[in-house]
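We begin with a single chain expressed as structure tokens, specifically the form predicted on its own.
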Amino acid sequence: MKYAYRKHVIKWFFLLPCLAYLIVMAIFPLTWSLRLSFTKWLATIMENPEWTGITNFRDILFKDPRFWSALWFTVRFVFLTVVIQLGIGLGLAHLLHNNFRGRNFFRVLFLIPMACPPIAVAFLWKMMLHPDIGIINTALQTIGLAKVKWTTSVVVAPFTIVMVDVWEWTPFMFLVLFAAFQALPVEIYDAAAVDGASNFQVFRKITFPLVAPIIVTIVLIRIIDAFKLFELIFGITSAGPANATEALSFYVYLTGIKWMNLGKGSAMSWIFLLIVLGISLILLSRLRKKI
């Protein structure tokens, strides 16, 4: 009984520091949010929160039009971004699948941007993106084209923020389907072979199905991040041209921390919350039905 009360008592004595942890770093501050959602408190002219109930989240949903446009264009990047990322990640990891010389080198080139600090990528490519100076519209013009308006057009804007997460994040992509099909069992290929399969056959009929539920995975946890949108905005466009680029999670940012409009800024994170929760659900459902 001694040693079984011992054993208790060590298991919660390396439980509680975690629990700690997120009882402060997570748990506190979605309840604390979520009490500020139904108040207003404009912390520049107001010294406490004034209780208003559901106003914050009527204004936002009925009477707020840069909310859903916010929200329009981040659906939009989720969509573009997760496609192509998954669509080049899945080709990558086709292709390194098999041996040829330097794969080992072009599987540790591909990783480099996923390594990146992503705000630093933000201005790396704010520079190189520069509508007079940048060394892409450089290059352009060095072999006889014209220039870009990579950052400073409503039309090109969103897809060059588009473009910078593909090269950031699919390199993610590519590593996890080529581990997954690294552990694809040989047996099932040397018997297509023998059978007479092509090479399309074989994706087609035994690889894609053998790594569609870590493709489901994958593209989740994408979907989420994705929807997290912030630090490419913020570094390269800064939500321009004319909102051109303003993703809901930095429309969130612009009312609750510079704005200090914090009860409406909580109770628009909550329905973000909200959203990304059942589109995550939609599209779990979804996708483990055609597997």
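Treat the numbers as computed from the prediction; the structure is a model and nothing was measured. Positions refer to the first chain, counted from 1. Think of the rigid core as the biggest set of C-alphas that the two forms share within 1.5 Å after superposition. Compared with the form predicted together with its partner chain:
- After superposition on the rigid core, displacement of the C-alpha of residue 273 between the two forms stays below 2 Å.
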Second form
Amino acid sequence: MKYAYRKHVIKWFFLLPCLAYLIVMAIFPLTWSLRLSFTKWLATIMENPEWTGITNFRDILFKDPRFWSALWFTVRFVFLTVVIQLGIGLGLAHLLHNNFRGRNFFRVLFLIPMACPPIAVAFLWKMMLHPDIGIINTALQTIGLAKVKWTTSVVVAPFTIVMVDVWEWTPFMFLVLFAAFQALPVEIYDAAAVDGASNFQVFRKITFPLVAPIIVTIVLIRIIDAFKLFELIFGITSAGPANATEALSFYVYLTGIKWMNLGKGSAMSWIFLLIVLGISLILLSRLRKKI
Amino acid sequence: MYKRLIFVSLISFCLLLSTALVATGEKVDFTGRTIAVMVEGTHVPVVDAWKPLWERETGGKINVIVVPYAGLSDKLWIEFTSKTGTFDTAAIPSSWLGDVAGGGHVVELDPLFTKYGYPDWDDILPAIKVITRWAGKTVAFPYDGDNHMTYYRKDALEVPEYQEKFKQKYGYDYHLPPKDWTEVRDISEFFNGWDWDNDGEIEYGCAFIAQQKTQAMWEILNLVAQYATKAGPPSNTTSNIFFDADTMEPLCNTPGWIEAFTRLQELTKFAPPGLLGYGYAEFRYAYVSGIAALGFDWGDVGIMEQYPDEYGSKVKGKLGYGPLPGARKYWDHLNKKWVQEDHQVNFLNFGGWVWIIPKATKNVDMAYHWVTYITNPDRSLLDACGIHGYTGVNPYRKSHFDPGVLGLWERGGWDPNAAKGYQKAIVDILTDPYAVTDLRIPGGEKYYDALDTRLAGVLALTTTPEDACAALYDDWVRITDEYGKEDQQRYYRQSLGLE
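Moving on from the form predicted on its own, kindly provide the form predicted together with its partner chain as a structure.
In what comes next, the whole complex appears, and the chain from above leads the way.
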């Protein structure tokens, strides 16, 4: 009895730091921000928040077109980047799965973008994409092509953000898929070869089903991460031109931090969180069914 | 009895002496104490120049917190809400005072001026005194004189051959500097897309800040100031461009504002192709590299012009300076009609950087001493005239314009005549009692962000000026309601000096 009690205490003793950390760093901020989301708190001029019920949520969902346009941009961005990154990542992983001279060099090379801090990537690309003095437009002109308004056209700028994100995060897809390919059992491939399966058949019938669970996981990770798009917007376009690249997280930042509207900012964050959770759950259940 | 009187008098004398010493720059002893000074990157040369001297003279230490402009307000508001004393003084844009002072986050300075004194307060230009005050109280220290002005290339606009061709095409002689925005339009069109300075490269008509979230809204306000009001003692009808002071209804959907948007949109046709990527830094570097005939910016371009090596200036000695162009008409919002009248309105864009002391600091005396130390007439002149390079500080004291200190401007790289022209353009604006000030009410940044966003659509040609102004009107009504219409109206009237 005494031993069981001691065991019980020790168990809690080891759990306690972790629980304390969770409560202080995750649960408390979440509940605090949930409470804030039902208040009006313009922290620049108000000492304390005032309870306003669901006003913030109603205003955001029904009276704030900017919220919807930011959400729409974010959804399009997430869809495009994740699809492109998955496609390229899959292709690269498949390519480098085969043995060829210099394979290790390319493996390291493809990982470099992911190792760079996102804000550094943003400023690097901002310089390279500058319409007048950027190296990319200079190169285009050198070969006789016209300058592209990478960051100053409302049509092109959203795709520029997609392009940079693809450059930065495709290596993540590649890395995980490459590891998955490496771990696949050789025997099945040998059997397929004996049966005379083509490369495409092997990929479709063997490789893809085997790595599908991994794909689900990394697609989800990337979706959640892509929804949090911030640094590229902050560093490259500042949400311009004409708010064409304003992501939801950037709008939340403006509302909550820049304008110190902490009540509305918190409400927006919660809506954002619920959207990401909802999309993740739907995707997870659908993909699971397909697997 | 006498002993007590003598004792009290002695103590009072010592206290008075110690406070006077803080202000007069006499010996003070801050040994063992440290203050944190927060500045945006541009002002680092100022801090670097005076920090060692101040530390040597006072025994105190300075911990410099450098933040980029984009992160400055974040840092500021985190401190104001958490009250942790992260910094003891900070240089901020005066246009933020609506929130900063309106929220009661900074130390009121009038009592400190009385207590410590202030070095040559009468030396501060009138417009700069205005921007340091909020709701009748002095809440910030003067540090910088900021206003947009016109820059023009003398090697283009003063060439007789070009002037003759211009007259043939447009039927009139333009003024130097351009008198109104109609002349700006024509000059920009005329000098656009050809190599008028014979350097082998194509030049453009005009350039200005146009990138979203990089202060482009101040460019449109240059025009709004001309088309939405006329100069006069600030009232509902004169030197007032943002709201109807009697009803708090936004004026941004009036024909005066729409005219301003329309004209700025048209100017994009005569600007370099990368215009929408021009933040203030990009614009300044591009303009001093010689890309355009006309430019509209703060005094910083004039300083950068003097430094071919540091800033790649190819226009040293080639720039002319002037006030903002005026207009041939303005919209009378009370009588709802255009008034045809040649006029010009000065606008204190940004107003200038100012130093504030947050309430949470425990080092008010040190912060006060530091700011008055670096902004005294002699030291501030060295920051403003170019001797310390590009510091972000433009002249703001009468003594900065004194003919007796022209030699220092020459040491700052200026040609004496150029310096005189530059000084005149600035001093004319900063001594104008009717100059329009920035919007200085709570939520100022939010109002300006809405303006910036709508303007971006117009400059990118995705929105018409009419639609942009209508949408901006809705934005501003929403923001006003959010902050409370009555309070905002009271603050706005106070900012105009009507209450």
